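Given as structure tokens, the chain that follows is alone and in the form predicted on its own.
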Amino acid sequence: MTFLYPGEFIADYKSCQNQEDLKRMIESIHQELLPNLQLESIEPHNPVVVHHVPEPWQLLGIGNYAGVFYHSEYEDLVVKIYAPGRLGWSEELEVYRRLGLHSEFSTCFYAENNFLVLKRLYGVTLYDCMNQGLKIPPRVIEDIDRALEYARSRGLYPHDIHGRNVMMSEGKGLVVDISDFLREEPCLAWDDLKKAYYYLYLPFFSWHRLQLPYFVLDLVRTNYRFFRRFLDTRSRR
């Protein structure tokens, strides 16, 4: 497996619309963000915890491995920083190398010491769409499906694709988190989400601005993980 060299502008660097902004942002990461950021991973299966973000940096999102931050002066770029002790940085870098430039994925412009500078994706996660009562058209699901097929064609294995890892942007679908795309074991999360979309959401919920509280969505997510683990255990017997 060939990994990109850390501390370098990668091949897709030239696709960045403003390369000078990219360079200045990297300086700000080193001078302002990294020395003062307080980020930790407490539980491996739960999102990381961000205790402090130095101004003018702001927290954009969190995952199980890392936090994503942005600076208002570089609004089309974000930095993804892995929590101390969390593995996966070099693997994610390799995923971005294989994906190259693709409209349904972000792009990695620079990588160094457990952080990645990425193209910012604008939109609302499907998880948040359900909370806000936003209608999710079939094209969103179809776009994500095509994007995942493209990833497979690049020797990757789409993994852990759930409502928080995919996004709707102006009626189109985007894939936000690709950090586990080198894991070769089967993952049915996206297939299960599609079934829920076509057999439950479209016929029963898409006609209403149903706004589900986050505690309900979290309960569904927890029960799904338990149910999927139960089915996987039975299938191995």
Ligand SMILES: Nc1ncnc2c1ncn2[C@@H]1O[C@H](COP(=O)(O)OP(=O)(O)OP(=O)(O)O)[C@@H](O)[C@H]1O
Contents of the next structure:
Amino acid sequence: MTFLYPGEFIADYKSCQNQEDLKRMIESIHQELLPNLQLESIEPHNPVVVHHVPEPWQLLGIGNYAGVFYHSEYEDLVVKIYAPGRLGWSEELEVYRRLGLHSEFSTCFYAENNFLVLKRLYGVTLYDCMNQGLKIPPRVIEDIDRALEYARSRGLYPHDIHGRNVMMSEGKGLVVDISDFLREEPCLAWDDLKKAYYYLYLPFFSWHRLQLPYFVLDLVRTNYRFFRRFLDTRSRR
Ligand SMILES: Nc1ncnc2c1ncn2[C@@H]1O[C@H](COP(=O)(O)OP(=O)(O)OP(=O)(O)O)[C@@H](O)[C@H]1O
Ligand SMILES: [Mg+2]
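With the form predicted on its own already on screen, would you show the form predicted together with the ligand?
So here's everything in the complex, that chain up top.
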């Protein structure tokens, strides 16, 4: 078993008992979760599909690459499992190594082929905030901005920061997905999201408890991708 950080760091994170929890959780991942999980990436630009999660594991979230799960006995830890054929777990591990400890990011405690065990972040993604009509204060955006600046100072390149990859937790901002931070090419997703926040959301929508259904949010997501590609092509001409 390879721990990514020296023992004293894991002891810092919680008590020694949590190292035991971590070991038991890894055993359960091997014995209960992986052999029975049905996880599939059908279309690379859409979230993976989870067909079956064995008890007592629960699905916490999905992205285009991976599903994230937790076990009721180890609720402060999650496991991010890459769907078959989706690459990137080792790059994500390298990003966590470079980030070290930071309160606005998760921490990676353990990784193996195709999965990572991470600290659970308790929050609601901005995407889900829009669905649930939760008000997003400017502090959330400012915290995320500062966290991304910190990532840059660690030699990383914040990438793919969209509404599902950032969270609000007790009025503060968190960054939940850092998997693409080794990619050096520029990515305007976060700048565009901030523009939408300051020019549209704050003046017009933040006053209402507007709850956008997921199909509307998904339409925005898909149209944004085409719109961004169109603008990028024009600016290259
Ligand atoms: N450490 C964590 N704590 C709590 N929830 C998490 C954590 N990591 C991920 N999640 C949840 O799982 C979802 C999917 O995880 P993640 O964004 O890392 O997957 P991905 O496939 O890399 O995403 P993308 O499509 O953006 O590349 C997140 O949107 C979030 O809801
Ligand atoms: Mg994501």
